[in-house]
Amino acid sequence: MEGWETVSKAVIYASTFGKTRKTAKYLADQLGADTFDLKKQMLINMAEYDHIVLGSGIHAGKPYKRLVEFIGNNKGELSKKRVSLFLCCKFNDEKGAAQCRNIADEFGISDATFFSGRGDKNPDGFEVALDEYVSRLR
């Protein structure tokens, strides 16, 4: 029946200091997605997922190396999926938006956003913008 299809999602992330990990786990809980920490697992069978949500922190204007490697090693499989990207960074203004655009363009991902941790908070302590992102990803 059209409109009743179940879309399986995976949230795959690279985190160093924990903010990206917490954000990824919150996203996964809200979306009913499986999570994969690239620090623990670089080989992921993406065949069972329709939508891949990638996440990373930023260091010196670049996403974490494990995410860059993962994307490079899985370009073919990712090209067959709906792919979204979230970045956790310290900038909450045009600098953050520019970083996000540049990284998304580099990876060829059109659905990308960033979270600075500075916006209004929901009852769980996450940015309200994160809930808006969840709604968009559903």
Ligand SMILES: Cc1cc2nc3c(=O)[nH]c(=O)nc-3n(C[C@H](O)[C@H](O)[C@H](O)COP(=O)(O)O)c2cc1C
The other form holds:
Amino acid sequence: MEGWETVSKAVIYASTFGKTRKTAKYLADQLGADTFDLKKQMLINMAEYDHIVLGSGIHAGKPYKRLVEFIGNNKGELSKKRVSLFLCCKFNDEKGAAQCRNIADEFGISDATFFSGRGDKNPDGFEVALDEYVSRLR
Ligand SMILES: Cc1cc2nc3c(=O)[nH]c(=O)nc-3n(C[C@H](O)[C@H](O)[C@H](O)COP(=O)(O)O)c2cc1C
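Now that the form predicted alone has been shown, please provide the structure of the form predicted in complex with this ligand.
Time for the whole complex; same chain goes first.
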């Protein structure tokens, strides 16, 4: 069927102050994905998903513990899927990029990006970069 969405996506996130949660909800809305808040559940059945989008805020250069733990607990399952990582942080430019690279390398995730909240906004108040990210994830 034309336009039939065969790839099923899950956005799994850890958020303390709400920015990553809002970003995750927006992404999921745009992508038709399911969302999972690691604050509410750490056990997630990923069997029905082909593409896992992971999100976290950053404290002192580190992603949130719940995400670190989730990735550690699910290495086998995640290795079978397309995995993308987004980070909500305050660093931008080179500093943000270096921080994002370090975290992605630690996780062994090659597709990683970050949102500092400083870029141009779309009419919904979300960064334009987020819409570009959505297009890339589709
Ligand atoms: C105590 C504290 C430490 C932080 N450390 C960093 C940091 O090292 N690098 C960075 O880019 N952002 C840092 N931030 C900014 C947060 O990562 C950013 O506000 C993020 O959007 C928070 O995500 P959340 O609202 O989903 O919890 C820090 C914020 C706080 C409150």
